[in-house]
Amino acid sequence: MKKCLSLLLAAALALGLTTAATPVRTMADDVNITLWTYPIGNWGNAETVDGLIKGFEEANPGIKVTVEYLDYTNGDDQVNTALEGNAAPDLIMEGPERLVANWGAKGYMVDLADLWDDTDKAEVNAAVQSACFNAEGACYEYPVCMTAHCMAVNLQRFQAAGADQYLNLETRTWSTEDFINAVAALYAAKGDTVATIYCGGQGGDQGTRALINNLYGGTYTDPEHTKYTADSEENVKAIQLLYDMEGIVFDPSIVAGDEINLFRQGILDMSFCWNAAQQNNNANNDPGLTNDGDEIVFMAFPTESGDPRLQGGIWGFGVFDNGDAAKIDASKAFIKYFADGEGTDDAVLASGFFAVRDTAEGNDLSGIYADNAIMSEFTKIMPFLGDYYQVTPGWAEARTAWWNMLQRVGAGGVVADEVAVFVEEANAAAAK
């Protein structure tokens, strides 16, 4: 098994000792590392993570791991404060928009390019690889799992309103016209809010971006990820459509997590912030059901072209450069164990998402969800994965500008004007 060896083991190799099954470190050179993780599936669950860490520590005597759990409300502030105070963690688990385009671009992270060999490059999804490296070839994230973000509908509500005729349940796709007709039918039957454009903060903002970009084929950035292009005619048309639709409400008081709860409670008939992990989880009922037992059907976002482009989610590990070679070495061992080693299948299963690679050190990962009907069905929309534009410079500022723009539109602002302000603000951040 490929592992990042410590200097001690390198010396052992020089003496001709056999090390094929030797742990990365021995108790003679103990090292303690810290992992901060955002709530990526059950990587935000202490009981699950404790079990994962136990397996790693047993396989690597001498390395001890302390974990701190972040959320998407305050997590970025916690990391930035730690960086300013020279108290950053050794490891962090999140996506390229933070690890590559933010902290990596600012020089805080260790280049992990040395962890990739030709086999790794052949095994890992090419689009994922591209998102984890910067233009100069430095890798600031070693990826573990991925998904296609999508939306979901309450099937029984659709059936009761006669709106299920607009869903292609075989392909999980529908057209923009289908979406318009479905919302109209649901609103006529209900006389109340069908869905919300949540815009109370950054959480889950990928859903509103994907909905707006897909409706008429707009884009969010240029293909090179150098500037923001959300002020296109197509996007202006899409936002105006949503604003004008009866049954669709721009709500500045909620974020995606609130929207998901309202959907599960049956208050909303559809959710714009969904993925495989959401489909599998429901504390109040069986997976794939609302709290009241209605069937949840995941769908690609509606498109006029018939070719949905879903925003992908990529998650993996990065290492902060705290100037301690021993901790960097141990952190790399941790990454290889969970991202390309004996712990990879457990790491992926804990995330609730899909592996970014088909094989990890000879271990076939293609069948880890063979007994999960929901995950097997979800693979239908994985081919719709679109461009991973979250690595565009100025991403953090652009996210804030996006939900502020939606709030202004919801308050009655002229759509074209407000989207133009968003693009101006986002591109100013990208140019810094």
The other form holds:
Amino acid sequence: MKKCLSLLLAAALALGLTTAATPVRTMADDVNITLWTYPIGNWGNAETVDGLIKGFEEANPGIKVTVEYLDYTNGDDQVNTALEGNAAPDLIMEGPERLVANWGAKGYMVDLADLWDDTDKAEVNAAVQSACFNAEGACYEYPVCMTAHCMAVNLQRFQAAGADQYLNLETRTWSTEDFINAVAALYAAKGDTVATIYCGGQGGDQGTRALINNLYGGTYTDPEHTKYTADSEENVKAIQLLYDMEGIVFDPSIVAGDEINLFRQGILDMSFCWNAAQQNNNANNDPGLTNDGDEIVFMAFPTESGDPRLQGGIWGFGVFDNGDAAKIDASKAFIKYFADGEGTDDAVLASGFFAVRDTAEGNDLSGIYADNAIMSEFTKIMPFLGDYYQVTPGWAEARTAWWNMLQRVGAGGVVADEVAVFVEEANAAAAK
Amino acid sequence: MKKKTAMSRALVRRETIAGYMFMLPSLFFFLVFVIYPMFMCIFTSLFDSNMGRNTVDQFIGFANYVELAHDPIFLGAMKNTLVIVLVSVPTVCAFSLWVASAIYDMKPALTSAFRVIFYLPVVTGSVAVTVVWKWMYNNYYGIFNYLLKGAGVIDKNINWLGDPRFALWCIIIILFTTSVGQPIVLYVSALNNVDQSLVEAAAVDGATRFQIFWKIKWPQIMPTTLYILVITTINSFQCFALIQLLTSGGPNHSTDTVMYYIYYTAFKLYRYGYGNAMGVVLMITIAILSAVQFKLGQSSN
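Would you generate the structure of this protein in the form predicted together with the partner chain, following the form predicted on its own above?
Below: every chain and molecule of the assembly, starting with the one above.
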């Protein structure tokens, strides 16, 4: 009797385990796909994304989408772990530096070149398009939105220190000399830190790269995106200038997110990590204001030449090759809907950035920010969009080497030597 | 007689089989989640293994270990790890014993209150604890700079986590606060289990409080001390979350620990083989130290 009971229990347990291991499908023909998204504007906000997904699922009844949210601190590690464990999501939303230069280059992504017809090629911004394809012509990201990363200043602080004379608020540009004079004036008035070269990690490192490259016209990579060139005389001069300036601190205890908070709190007078979404942020006060109500003015990075080259931000969707044709097709339908279809305007608005195209399947996207004064003003600096060099091979390793280099400089390392070490490490990664 | 022996053997066999069957689930998890990864770690450490669907791991023998011996960042990380272990383990043990000695014979409610206070950082999520400490250490608005400036001890803010002179010590302090809870609870329990008749007899014979502690209590709580030494050593060697959340190993690798450098190498530089070689070195180091501690503990007993 006991044996029979034991056998029955064992059979029930085995059956239960087998049942649990069987994938659950809501309906016989439904395809379940998973999207992992970084916090790109409101694409990191569950309420907004739920609304977007609902619209997609209504338009595509056979497809169900599950969304998981990543952050920029641990997101890459989560994706890498999933890839190594064969548990990658079907879709991911981020930029070409990850989708094309990293996971695409490592063979994990599906080629999306078949989603591009001649109309798409004509509609999508050429520089953005080029960043989404690799040298062999494979497309690992279908772009949705873009912006130009810039910097921001606290206008009231500048006025109080008499430094507002160095800002050209009409063109949003200023010279390297203006920048030097402004920092000197602010430091004289305040006697404390004006701005920081944050280098606690890779978060927001586009700001420090763009500042350094713009000050004396240095470049980060060669135009072909094959090697890193940050050890140029111009870059060394720029880093040395920043290191020597009173009021500018190389701070290895913070990353860009911390720097932005300090700027919003009024502790710092400038932020080197800014963009349209930051300017529109209303978490602690009205858009365009610090927590204390000071006016935030976005500016291009200072240059000697008067021709700033801003670092671009491009975001879109990529598909991981999980070997399931039905899921790949469903993912492509998702991309078509949000990047070139009826959901594109909502997808772009949710990001808080600009569309990479003026029309999507006949829908006009050029006026989606017509009633937003900040975004209209922000278009002034979009022509300064520079080379999208983040697709250079070895990008992930180069990012790590960059903030480590800044930390060494901040600790008193010889600038030329430390930048040379950075370039050696980054180029070694690029050559792999 | 012969029949009785055969029966005994059958009983022993049956009990042995039952024992193994009870062990089977744990053994399964131990093999799958401890032994297999450990084997894979050792195996992969002999390869140049990198991330990539189309990459093929190259067998390179002990080249990763040779490289480790010449890697200044790894050697720095090992030094930092040893500093953390050498500072934390004795201080955690001594402080826990001191607190436990002071509170174990108080009124039960008071003893419990102290146990809760000291145990709170252990049960609080490490992320929450770290965020609060990060605020306190903040270079711009942290309370430490505020108090020290207010007291006139410093005239300029100290970048606690951004200055190589202070960063590692700041981490050791946090590690200390999150490590003392469990040893205190264990010591309170161990001290309560000390044979009171021996303590009273020694007191009657004129032993001082120090002699009572050293000759009567200390030997009886030695197994607890040994356990605390081993777990604190292992925890200190495996210090990772604090580093990742507070400094990412910076500034300039001054707070790298071996655990963090393994993560950095594997997840930031995608060098899995090299990271695994570090894991093997760490495992051997911890095993040797734990064995030494056991040996010393046994000879003391």
